[in-house]
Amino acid sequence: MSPSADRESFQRVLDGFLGRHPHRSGPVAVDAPDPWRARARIGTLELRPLAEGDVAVLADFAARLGADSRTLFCPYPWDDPAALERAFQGAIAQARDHIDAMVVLTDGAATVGHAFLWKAGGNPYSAADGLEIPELGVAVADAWQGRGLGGLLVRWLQAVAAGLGRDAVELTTAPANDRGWSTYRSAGFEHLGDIRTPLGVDVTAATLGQAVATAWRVERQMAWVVRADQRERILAHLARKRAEAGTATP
């Protein structure tokens, strides 16, 4: 994709949201010379890839998030403050190096959301199959939920997906999570079936045997198809991650 059709899509993106709330206003701006660097401006919100230094960003966002938000939105180690100073340094990290697409949103000095793409930059897991399936996730702070900045912010990074040439996006999302699964059907995902799922990791890492999982809940998994051309192999795919799921044990 070329750096003027990576603006446009992500142009899409901004327009498609102001369409939905049209009550926004001040400036909006995109910048995006590639899908990593994509950013955007729509008056007192930013929303920018994580960078360096961005420990502090992410605290923030996590003081933003209350108890019941914490349990459906956990890639991190909530309850262990010195597990989770490292899990963000990892991600930070994990950015920089253009493994997992990381995103943050922010509203003035407030950290208000927070999204990425597990293994944008290339997934061992689905790639064994000739895939490239990226994992998403997605949270808004509490008292910006409602907004329609959740579906901001999947529409954003099923843009950086695409531009990136990916074949779908997977996610799995609590059955308690009712926001989540409205704003997912919204944006095009469809439900595949029920998935065991490790929590307060990076999921693809554990999927992989990179990292250790303590706890586990059975959630729904969805996918947004990007290339239609490759869909029986996508499905069939992420059937048999479901099975394997499955067949784990904590």
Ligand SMILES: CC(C)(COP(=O)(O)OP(=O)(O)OC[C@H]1O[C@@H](n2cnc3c(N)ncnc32)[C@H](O)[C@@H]1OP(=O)(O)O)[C@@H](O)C(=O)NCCC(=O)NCCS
Contents of the next structure:
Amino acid sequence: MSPSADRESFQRVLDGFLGRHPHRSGPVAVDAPDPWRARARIGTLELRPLAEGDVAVLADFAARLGADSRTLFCPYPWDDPAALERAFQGAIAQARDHIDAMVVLTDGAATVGHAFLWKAGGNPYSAADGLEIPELGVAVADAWQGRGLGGLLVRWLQAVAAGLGRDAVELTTAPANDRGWSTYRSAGFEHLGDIRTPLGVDVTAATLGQAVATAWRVERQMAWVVRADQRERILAHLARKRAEAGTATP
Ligand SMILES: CC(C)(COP(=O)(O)OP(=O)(O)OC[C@H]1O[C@@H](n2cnc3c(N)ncnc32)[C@H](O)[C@@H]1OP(=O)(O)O)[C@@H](O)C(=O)NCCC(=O)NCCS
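Having seen the form predicted on its own, I'd like the form predicted together with the ligand now, please.
Following is the full complex, with the preceding chain placed first.
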């Protein structure tokens, strides 16, 4: 996609957000030289890629997630401070190396949202079937939930995936997560089935055997198809993935 097409697609995401939340005010700006570097400002909110030195930004976000949110959003080992800091440093390195697309949303000094596309730079697991399908994760700080920010982050990452030419975006979500379900459904994700999902780790790394999980949960597998001409192959690939992962927790 050309830089101007990238910028337009991110601008459309912001326009949609402001249309759904017209009370939001303040200057709006988008800068998107390419999908990896896309960033935006909406009044006091800033949405930007995760950058070097952002361990404290992620730690601030973690401190704003209560127990229920941490149970639903668990890409990091929340209960082990040393491992958590290493995981944050790993996430920053993966973002720097364009392996994962990672964004943070700040409101003034507070980190109020974090979202990512694991393996946006290339997913060896789906590539074995000739497809590029990154996996999405998202969370909003407790006190900022229910104001449209989760929907904004998901749509932003959909624009990143489309801009990078990916075939689809996959995610998993706990069956009891009603707010997550509404967020994903209204952003165009479809429910495909149940899948055993590792907790506390990068799920794509665990799927590739590069990370070891010690806990699992059966979640809903959902997908958003970017390339409609590849739909059948995408659904067949994700069905194979469900069959391989299984639905029984050890
Ligand atoms: C899930 C989460 C990211 C959604 O972000 P959010 O900013 O709270 O949600 P939004 O305000 O953008 O609302 C998204 C949708 O959920 C709906 N919603 C809001 N509160 C809801 C509730 N209590 N129950 C069901 N749906 C709800 C909204 O109406 C909206 O639907 P719409 O787009 O059709 O209008 C956020 O709540 C969160 O971080 N939760 C804890 C961690 C988590 O669950 N992460 C996802 C793991 S898969």
